[in-house]
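There is one chain below, alone, in structure tokens, taken in the form predicted alone.
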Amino acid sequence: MGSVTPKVSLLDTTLREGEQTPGVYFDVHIKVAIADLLNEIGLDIIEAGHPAVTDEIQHAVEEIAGRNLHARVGAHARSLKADVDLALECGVQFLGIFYCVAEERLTHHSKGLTQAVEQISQVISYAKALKPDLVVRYTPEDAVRSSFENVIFAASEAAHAGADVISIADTTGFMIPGTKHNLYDYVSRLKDELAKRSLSPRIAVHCHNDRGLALANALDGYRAGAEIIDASVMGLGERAGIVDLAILLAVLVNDFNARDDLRLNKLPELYHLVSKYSGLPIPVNFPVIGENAFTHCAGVHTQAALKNPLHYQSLDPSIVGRKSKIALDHMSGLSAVRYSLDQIGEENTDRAFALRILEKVKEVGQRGRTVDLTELKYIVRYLSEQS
């Protein structure tokens, strides 16, 4: 069986998988800014795009690969020599080659398994011959719904041809922890079968979120010994997207002690950048990064949280450079109002006046708004004038 790796490598694919989100496209100067932030955070691999798709994407991949980042810059490619040539012209250090070996897809392409695997192996050998230090990943697309025998045959031959990484792609978000279709068992079985053949490529997991289980599946794979996990900012990607980067990093750092070299305090800046230029807002209740992720509202919650935020938080917001907040609305209690009054320099307010302020705050909250500190100052001034 597999075992947890001491240090997992992290691959961000916001600039490749993320651009497969309908309507999302980043101009080259924004892509460079995103890549720079990913590099600052400490990502190991930045998948910058699929150069064969458009000339603009090819140019962006070339620009990012030329920045001499600490992270490896990667490109995506079909199992075609022409795709490999374009990627290597961009100067990438990592190349992901994919080919599905599910029987239905092979039939669709009018190819037998042996013919398909020969093509995969030839393209990998070709890429390694052109650039021996290139890290090559082979992905049997939709691996988890394909015949395992087909996957292990293709993965073994890919490794023999020089593939450094085999990526298990849950392309449709099919896997469910705790069922017979789970990624822990799949990763363990694949590693064992490769080991029997004296092969030890690194194993990556690429999990889609169609059932809302991408993160759970990725962690299942990691626990079984996967060495690389794919993610994207806001979980951007095809359909329901993939594993969200910030949530993944927070869990790996806080709960698995998997990395101590990441600058998670840069995540809010990265997320605001991607959100602005993707045109997609960050949901307020989004874990780790959402506006309300560390905001306490209900009276009982705020009273306890003011004494110790961990009464109602399992994650310290400082891990991502944030602080706990108290919201003022119709659910607020006196302790929340007093805390907020202290924040605006009104710490000497007597109880009777504080209760009047609370009444006004609740009145505003019942209209579906929260009272921020600026509005609280206006409320204090207004009620003072009414006394």
Given for the second form:
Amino acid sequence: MGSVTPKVSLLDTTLREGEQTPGVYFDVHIKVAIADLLNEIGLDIIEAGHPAVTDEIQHAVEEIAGRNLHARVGAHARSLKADVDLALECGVQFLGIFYCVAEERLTHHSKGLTQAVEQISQVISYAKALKPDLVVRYTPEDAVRSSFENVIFAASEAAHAGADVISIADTTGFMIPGTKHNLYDYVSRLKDELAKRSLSPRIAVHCHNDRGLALANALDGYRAGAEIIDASVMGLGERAGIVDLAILLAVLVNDFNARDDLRLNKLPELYHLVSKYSGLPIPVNFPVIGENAFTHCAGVHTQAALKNPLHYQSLDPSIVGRKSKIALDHMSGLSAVRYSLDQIGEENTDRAFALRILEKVKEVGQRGRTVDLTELKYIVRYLSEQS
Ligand code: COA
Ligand code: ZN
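Which structure goes with the form predicted together with ligand COA, now that we have seen the form predicted alone?
Zooming out: every chain and molecule, the one shown earlier first.
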């Protein structure tokens, strides 16, 4: 892994891309709470919204930008001076400007490539002139399916005009690691081509999850030297969404040693907040954050995990401030029951008694329920009274 970038910046776009999930909208006070948590966790950039979408979104971006967060607060904008004006009125320190570069798409905007690139350059120069310390990102939309020459042309002109970041958008989740359409090669080639032109903007990757490969592609881009990775809470976003923030952070911290300054133990609180106000439940088997992410169930697993959790865990739950758990149901064995009896302080350690409890636990489990510790106490009392 010779080309791994030692430090990567993290951009959260729950408040912008996440709100492109049909039906999802966060009130201003909830947006502020989400931004504060993202800031506490240590995100570098918080994309707070696209102010041109509604007045209320513009107000929310302004509120978040005014909080003096450690994170850089950003807005999204089309390649239009009017969008830039609205964003800058909000006081953002980061601006993402997007415009497609595929000829077929541009014909729908009644534009040729040269004209589109001129517009992009002008809008970037305009933004930079208004606010010289603004970090500007240019995204050639659907970059990976557009002509590479067009992307290089637009990216180079954007960098000349002052863009600090070029974002490679896999807008449709098209890339697949290990095939000829892979983000590792794409980012490597892009960096080489820009370097040949003496340009070195930071490279960001924005990966959609249409094939379930958003995270794999983002890591591919990172290994090739991408310096910024976009993600959102629960991977919320257009269609199948984008890279999930918690999984990305856990892998970057645990497996790539990419950061040591993040407060990952705040992630569960963030996820529950976003889940509650998006109205979207966190699936129980969701990695890292889901209720069952560190729960052992089958008897064989539980028996071994009770001796050493690493037998059936490759990620330490304490990384996000969580603990391993044991679930009791029809898959349980005697070890799980004995462990749970100990948890509730049961003094009867008789094997025959534990076997009767196990039988009852399996009976309940077959009805599609797990036995929690409160129900276990009822079972213990009931069976004790029977004997
Ligand atoms: N740069 C400049 N103009 C762009 C553009 C870009 N990157 N992408 C699209 N446009 C233009 C289109 O050409 C079209 O303009 P036209 O109607 O003059 O041809 C317009 O933006 C989009 O069409 P439509 O949505 O019908 O226009 P609208 O004026 O009613 O609404 C928004 C525009 C942005 C307010 C509205 O689409 C919206 O709220 N969008 C949500 C945010 C969004 O779409 N984000 C995409 C993130 S990738
Ligand atoms: Zn997107």
